[in-house]
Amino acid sequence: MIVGHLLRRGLNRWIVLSLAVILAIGIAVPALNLLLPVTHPLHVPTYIVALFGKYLCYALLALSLDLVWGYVGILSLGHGAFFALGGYAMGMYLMRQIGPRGVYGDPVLPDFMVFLNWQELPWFWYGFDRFWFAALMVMVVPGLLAFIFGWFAFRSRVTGVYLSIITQAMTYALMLAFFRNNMGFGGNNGLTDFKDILGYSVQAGETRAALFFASAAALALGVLFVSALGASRYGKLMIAVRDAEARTRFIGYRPEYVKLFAFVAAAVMAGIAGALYVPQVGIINPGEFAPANSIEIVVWTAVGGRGTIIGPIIGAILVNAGKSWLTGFAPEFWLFALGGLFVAVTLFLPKGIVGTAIDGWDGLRRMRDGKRRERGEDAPLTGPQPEAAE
């Protein structure tokens, strides 16, 4: 339905310029870092593109967190839950293809393992050593506890600040939970020392660029994906239960259900965006689940503008790009650039930034259009027009 619904009306030209930038960053990177020398004043540095990648993947987790906050209103201080247990699941696979080639030699266990006298290995660890079996988990696991956790959450009618601090109650029992050594995830170091992907080197550059198209590749999709059901009949469902869920339930609707799906398919896109993050950091650990991250992640998705699209993606970029430059030059000062970063966006930029050029567009147009009316021109309609009947 959302598909047919994109192809019948068309794509939004902005939607389509955007789409354009991210595919064509996600050949032109890894090409000027592949097909140019070191010496050429246009080569990219691999550990540029294993930072720009890194990117990629944030703004993916921001446009995530905008399905749901942006369009059914549901402010998730735990989102980065998602993007974790993503992460996980592909930092197992990656502990599987390792082998015999950790510092024990033992063929099937991991190193961390061997170290904590583990005799066999877990059951819940088989089946990673497939890599088509860790890509079903990565969205597996975290749509499943989205699904579980919202189900209970949204059939109890738990709105707002309540829903935020459970979220968020939600991530840092997770955070505990993995940095038991007992919970067979590698404690507080976590899973790192990652060798091979797909029986490729991941240190190698034709892997970080392979990666970093993958990343730019996902990003496009999920903006597709979030464009296509924004632009539905859904998505204006989904709209009206954030503006007024009250009266969408009394009209026949049931608000529990369309928050569930926003809520899973918010989980399953950060789960994918974490699952890109991992070979390109080589490590996962606890700290992924910290309340603080999750925090991060709506403090772009804010900057940026909610409900935009673009809008998260842009300030996951311009933030995370301002936080590796200020965390070199003055990292004693991050937390508080970050947190005086958020205020003054609240309070002189409420819409993010692409939500305030998109109504001081708006502005102008309609001040272009009072003009020529005033000159006795016929001047265009400016609000939204009225859909042709299907």
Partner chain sequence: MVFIRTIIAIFLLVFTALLALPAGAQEDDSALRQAISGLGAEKGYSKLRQAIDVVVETGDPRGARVLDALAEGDVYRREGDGAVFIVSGRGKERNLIDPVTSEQVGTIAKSELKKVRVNNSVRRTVRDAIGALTLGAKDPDIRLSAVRTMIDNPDPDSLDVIATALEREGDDDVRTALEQARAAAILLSDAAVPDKVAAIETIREMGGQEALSLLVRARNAAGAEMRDATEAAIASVQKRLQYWSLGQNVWYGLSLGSVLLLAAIGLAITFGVMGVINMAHGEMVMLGAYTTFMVQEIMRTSFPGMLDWSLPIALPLAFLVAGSVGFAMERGVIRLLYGRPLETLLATWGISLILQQTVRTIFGPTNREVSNPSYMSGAFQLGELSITWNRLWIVVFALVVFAVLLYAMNRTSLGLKMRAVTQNRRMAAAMGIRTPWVDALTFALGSGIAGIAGVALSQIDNVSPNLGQGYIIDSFMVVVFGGVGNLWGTLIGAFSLGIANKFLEPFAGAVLGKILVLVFIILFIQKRPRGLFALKGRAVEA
Given for the second form:
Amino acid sequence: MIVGHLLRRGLNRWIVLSLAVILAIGIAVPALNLLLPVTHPLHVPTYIVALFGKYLCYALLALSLDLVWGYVGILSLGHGAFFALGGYAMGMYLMRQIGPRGVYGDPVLPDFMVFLNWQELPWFWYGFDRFWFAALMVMVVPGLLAFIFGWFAFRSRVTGVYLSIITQAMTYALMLAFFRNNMGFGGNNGLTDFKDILGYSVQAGETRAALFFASAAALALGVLFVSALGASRYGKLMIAVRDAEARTRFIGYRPEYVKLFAFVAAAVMAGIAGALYVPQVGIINPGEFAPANSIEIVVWTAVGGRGTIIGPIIGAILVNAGKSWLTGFAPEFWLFALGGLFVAVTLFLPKGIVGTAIDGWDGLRRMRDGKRRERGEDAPLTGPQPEAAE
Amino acid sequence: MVFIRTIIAIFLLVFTALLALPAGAQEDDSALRQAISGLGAEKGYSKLRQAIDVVVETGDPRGARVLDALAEGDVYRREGDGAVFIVSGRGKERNLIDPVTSEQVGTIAKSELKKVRVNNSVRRTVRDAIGALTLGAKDPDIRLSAVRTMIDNPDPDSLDVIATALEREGDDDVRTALEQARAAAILLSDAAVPDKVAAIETIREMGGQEALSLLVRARNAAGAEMRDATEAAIASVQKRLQYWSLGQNVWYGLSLGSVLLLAAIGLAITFGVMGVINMAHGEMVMLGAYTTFMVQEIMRTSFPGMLDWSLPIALPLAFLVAGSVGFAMERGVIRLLYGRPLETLLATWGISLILQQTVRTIFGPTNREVSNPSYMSGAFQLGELSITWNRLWIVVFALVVFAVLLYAMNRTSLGLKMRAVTQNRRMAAAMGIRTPWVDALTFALGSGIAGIAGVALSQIDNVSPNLGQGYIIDSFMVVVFGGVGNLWGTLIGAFSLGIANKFLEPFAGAVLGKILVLVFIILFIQKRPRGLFALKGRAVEA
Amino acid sequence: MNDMAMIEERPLAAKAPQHAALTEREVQESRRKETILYLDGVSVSFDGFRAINNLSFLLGKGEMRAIIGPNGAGKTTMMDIVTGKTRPDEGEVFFNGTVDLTKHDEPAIATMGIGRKFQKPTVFEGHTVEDNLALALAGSRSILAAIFHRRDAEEEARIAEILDTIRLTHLRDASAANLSHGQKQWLEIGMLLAQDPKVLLVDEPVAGMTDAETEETARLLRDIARDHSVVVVEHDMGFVRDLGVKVTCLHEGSVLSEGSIDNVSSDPKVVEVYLGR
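So the form predicted on its own is up there; where is the form predicted in complex with the partner chain?
Next comes the full complex, this chain leading.
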């Protein structure tokens, strides 16, 4: 009977639905790829599995950005850095798994280190031969960076565009750093030529299927996490900080911690997305740190609708599908399209596809409520208040 | 610009005059001819060396040319009469060139020529001889460069020549150099210790890399009694070199700072004054650079003689091109997004992608060649500093742009209106200022300045569609570091970041230095979120 | 109060005056203990402009005080100082007689029990009226507590009670963005109440309200003042008269006049700088 409740109940229904869709895709796509013969009309080609697996990782990445941008209002222009760090952590594990099968056949050192005449493994590569350690680092490294960065930034009350600009500077600095050969991460070429993951060949169809499902499952978990967080009091606090930061401070909250938690959580999510992305595309290089990449994540989220849960997922998939399609036949048009998309979304669709749809839904409800109110069934929602002067 | 042109004109005049001088000399040349003919005498290398000495004794600098040709193996004897010529050309017919006047006097069959052969010892003699001969040249610059050659290649045997030259030398600079050359030669000779100590002192005073290498050579050769003095002199020279390298770093820093200033100063207007985040700012710089390229293209094809004027012509054009693109952006997009800074950031990023791709489609993705006009190329020496003209002009240009902008903001009516609108939009509107118009003009001004920055940057950077990308983050860093809304802050910010960068480079390398600067700024912003020269007070927080 | 600063400047080594000073200081301290807010010799300047100039201000426990004064008199800056937004250049600021407020920041001061309503109503427009109050409810402010928070019956009751006090029960589930200006003011006051503070600082609560709303707000504030200390900044003299409390008039960052509304409004200095003839 009341808009807020309906909206929330409606959204929850949407979330359950989207969870079901994500998991169904996660099972169906690899199954149709593996189980059906190539000639079957419903067979999903392997390249589609790889492509969609990539989209799922992007969707998780966009969702993580939405957590900080849509909910807390922090426009991070360096979110790709967390994705790339997660990817590098996974890449380091995959490099260690190559073992003596590298071009130079060194049992311990990755090829690029042999090429650079390094005699022993740098200390920060220790432990990455074990999956559990790498998996931990996938979350710890981006999380720690986000924590340190956010700790300084939020406590000093760096907000708005200033924060956006320094997050961009952060990823730019990391890009420059990772391009250096003596950083020990493969320099320009990054990490590639992976062979095995957990003992299975990364090229094998079954491994790809498993990675695809893992991406879908991670995305589903991400959706659950964000929606649960959004429904909690903390979720309301995030919105409160976004809309009126000073007010939260004057009623006793510390907005810097609210932001810090969301920032770190989003960084960890982005790291996981990066870790799932790398074995599916087979390479991670410093280009992933490029500021342009980070800002592209922003447009996915904006197109889908920030501050919603399925918006960024839809945005990431739509924009990337558009990119794959357009670069297929007219690559020079892609940047025009992307640039135009930025302008068009900010000018004409500031709430994104899903946000606008929810508004439309809301409007319909309100109209119905309004009619009901005219019949005297409910108290007025807005306008002058008749009860004020008793 | 008139001032600059005048300086360039004077510079060019002096330079051509220098080249013209030696050719104008016309005097009695029989003594020189006599001496040169001795080179043709067929009596082996030692006799040839003596003949060279005879040429030197004439003291005629024109003899240097034939000696130079001798070392190159271009001097021949005519079989018929034994006359000596410089010979050029290949094949059976060769050109005969008079060794004194350097004029072509005819051709001759190869079979009638006999080459004057030289070996390394002769070549060494020739080198010294040329040095000694040019010491007698009329033009002090030629003498000076001859002496410099002697300093670089000290030889105890040349002491006599130096002594003679010193006796008749009138030019102070050349005298000083000669004394240095003598000191350098003494160090390698078997002169007495007090002489050598005095020589060390002279070399120490000379300073520079050559002094250092001379002293190191001397130390290796010197006996025990000389060691301490040499070591002390080396230390002293090294210390002075360190100061120079400090100066060099400061200069590089100023140079980088001026580039940063140029790139950031337009942003200081659009971001600092208007509060608009223009991520397409770098593309405005790029448009300016491409305008320069277009101007040069047109000049190359239509007015090749005017290429030196391409930059002064490109400046207003670049301002107009970038300014009108900025104007269109403001009217078309940014106007609709005031009060939504994050959306402005995204929309302008989109525009930057479109501009980049447009330029890439029109001009191609590769670097385009923008040439340096004559007054922008080359370098000059200031003590131990080597300063290139283009860097120097860019520093000057950046400061001029800054001064003009400062004047425009503080002394002109548009500047007054801009400041009024940024401080209190509604009040300004109420006073009859057309605020939308002022917004558009302010944005166009900021963009136009980015355009003229592009003209300057086209001289030192690759002109490609990605040109702007490289500057956008640095520019924002400069504005944010210097303090938003403060042109002086931008100036200080640009130069301090430039110098900091160049001082870090020797220790950390270029990339790591840049990273360190970025990290420093990130930390700095968190300490002082409003930059170095922040406006204080409650108006800021509101 | 100015002589207190003098006392502290005296060297401790001088014995006789120290004895006299101690008793004087004890008097000062006992006076301070009785206050809920205690400002003494406070000055702050922005870029050379002295917003607050040697201001001294006492608020007794349970007292309601109205502050009037022309624009730029330092009313809002004084609230900024009390709530920790602005640090004073000099002077003492004590809460409850013992807590030095200059050593704490906004959230800490807010949790101690000083609530503040802004001049421009600021509520969380993305939330419903109920959620606005729920966020403001007294309780743990930690992030973990917020994540795992479950609302209990006690909180429900408290919210219902506040909704009733601020007369917004019928708008419980409405989005705060859709409230009228006056309703936003009330919601903000409601959020203050939800915090359960000891002192409420209320900045221009009736700006932009209709006469009926103004009257209602005065009644609401009087209700609140029964068990809270309240400082109200307001320009509306009719409203101030309605409150019927002691009035302080600020001018150029210090107290110009203090007393009952009749005394203050007839003070020639106040008439000169503020009320006009």
